[in-house]
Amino acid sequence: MSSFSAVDVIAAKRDGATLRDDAIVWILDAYVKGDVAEEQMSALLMAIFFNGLNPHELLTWTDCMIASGERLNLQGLSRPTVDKHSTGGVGDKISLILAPLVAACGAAVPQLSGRGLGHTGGTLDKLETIPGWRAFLTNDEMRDQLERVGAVICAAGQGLAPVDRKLYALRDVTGTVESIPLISSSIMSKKIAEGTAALVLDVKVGRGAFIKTIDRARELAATMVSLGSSHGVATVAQLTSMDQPLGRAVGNALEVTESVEVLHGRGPLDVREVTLGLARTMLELVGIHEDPAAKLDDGSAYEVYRQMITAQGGDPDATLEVAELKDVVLSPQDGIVQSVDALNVGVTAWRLGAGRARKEDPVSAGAGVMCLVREGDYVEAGQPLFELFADDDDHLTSGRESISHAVTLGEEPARGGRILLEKISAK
């Protein structure tokens, strides 16, 4: 019999007390096995969203995730092994460009994704939208794909960090999920046990991230990244504005589209920037020396973009999906744009089909939100903002209800403001 019980170590944390690593261990393993009860782990998430985990704490709390399942060994390849996390954000296709990108350039890139949830999109939503193409790889397939392209982007095995499946289930629907112990574990656990030695972590803060302001991005980044170090993988963290969509495209095809704009040299620039941006930090923490603006231009990325699909089963050249309704949306009057909300061009897309409340509901290949202006522009009365993608009228009415406040009008010249805002290394 145990020396412990749920209620104890829910009230220690509930009145402030440190956990001791024996109770973590007790705690969560108990949990995965189904001898702690949901609302009893959805009580001790709450204390720890209020009370927080010291590092110590944390440290063990993400120990305890990491060896819930099993690591992959990516050892033996004849790349160095560097991946990317995004914390979510709005038009965040910067893994479809980035992973192929940095393969091109020498490193091997495992990029475990996921799906969406809300107002941000999901990588694996976007390129299931390309025929053929598979999410589930085993791990000899992962890693034999990394050894031949250079570049996997698929599903996290139902192996990997398992007690995180359950926990992110429960923090979703007990109103847990922006707790930053919490976050930083369910992220770290899964990156390290992926295997990789170097991480780059694109931390999104601003009205279209989950992380609202710059101190509270700092101390997730920080958080992380010290996670990462102690674990012996190379992290560092940099945080990226989302007040604005990032690029044109919000939605699944819509950003497989113009994720293949940018691998052919075109597209958004701000896409670009963030792309440039991340990709030089992942190869200088794998010692590589090569410019990705010019595997970029030159078109060795999108020959491994393409490498990487075909080698997932599915058609790098096939014609995309787009919804069959569309309606533009368009400016009530002359102005300058002062600024266009990413949360709200976010919640459109959402509404129009291209994102799910549940994990478990289905998404829209080809629903979404083109945003022809952005800020600093001027428009003109009658001039169209967005245009609107959904599968049949109901999505599309609360679309454009959605819609209507996403874009702030003004006579002043916009603020402006810097896209990749600071990195945070170890210290």
The other form holds:
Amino acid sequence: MSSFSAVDVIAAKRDGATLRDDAIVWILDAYVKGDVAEEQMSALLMAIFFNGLNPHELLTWTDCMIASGERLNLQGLSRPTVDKHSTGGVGDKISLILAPLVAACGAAVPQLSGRGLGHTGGTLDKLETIPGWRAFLTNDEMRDQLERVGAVICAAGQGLAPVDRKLYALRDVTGTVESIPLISSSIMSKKIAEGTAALVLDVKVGRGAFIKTIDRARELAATMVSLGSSHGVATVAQLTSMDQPLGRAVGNALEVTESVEVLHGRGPLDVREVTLGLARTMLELVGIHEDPAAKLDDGSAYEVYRQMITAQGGDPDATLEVAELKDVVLSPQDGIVQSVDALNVGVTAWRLGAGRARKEDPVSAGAGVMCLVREGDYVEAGQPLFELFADDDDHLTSGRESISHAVTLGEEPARGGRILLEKISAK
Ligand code: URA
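Switch from the form predicted on its own to the form predicted in complex with uracil and print that structure.
Below is the whole assembly, all chains and molecules, this chain first.
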């Protein structure tokens, strides 16, 4: 018989006590086995939401999440491993460019990714618009591709931190997602289990991110960096601004096309700047002294991208699907663009069919938004602000309704702020 009771553990956290290691180990294990009920875990999550976990409790909680599944072994590869994780933004197609770029500089990038939910897109949804490309690889296939090509973007296997899937689904329906210890343990348990030696966290902050203030972003970043370092993963966080969408394209195939532009040394400057900033930090962490800008401009990053897509059955030369219907949103007046609201654009892309509300929903390959203006641009009445793409009239109408407030015009000169904000390293 167990020496613990779920009710006692819940009450202890509710009253602000520190949970003992063996109580955390017991309750997570019992939850996986189904011996702790969903309503009891819901109550504990809410108690953690309000009272937090201290650093030691968080370490134990994260260790238990890692121990709930397998841990990949990426040792013995001929290149050092380094990964990137983004907390999610609108138009965030950086992984598609960054993984081959950092591989072209000599590192191995094991990117285990997910699908999008809500207004932020998922890397797998974007790559799945490439005909033939497959997201699921066995551990051996992944290791082999890392050695041969240097970059893999694939679906995180069901075996990594499986308790996170159960906990995340429960947090989603109990209002307990936005807790720093719960977010940190969720993200870091999967990244640590993946086996990368080094990790750069892109913590998005602003209107289109799920963290809206710089103070919260700092706290989340510092907590995740500390968890990574405690587990022997060299971890640095880069805070990046997510007030306006990243680049011009928001939507699955649209973002692949824009990524290929950047891989050719062209494309929107903000996408290039964030990619290069993250690439430099990743390379620093593993001691590689290559200039990533040169690898974009001389075509070597694009060459690795082609190999990465081909290795997973995709055709890098295939024409991507385009949505049936297109609409152009015009400026109602002259003025200077004061803001392009990333959240609004993300929700519009989602309404157009590019995103999903529930994780089993399908996504449209071709739907999305092209943002034709940025903060600080001068526009005239009648000038195009956005192009909207959808597969049918209902989605187009729904997207058209939500985009109408995305741009604010004014008379003040406006300049988009910095995108690369501060970096947070281990203390
Ligand atoms: N992404 C995750 O994987 N987990 C969270 O809790 C939040 C974002």
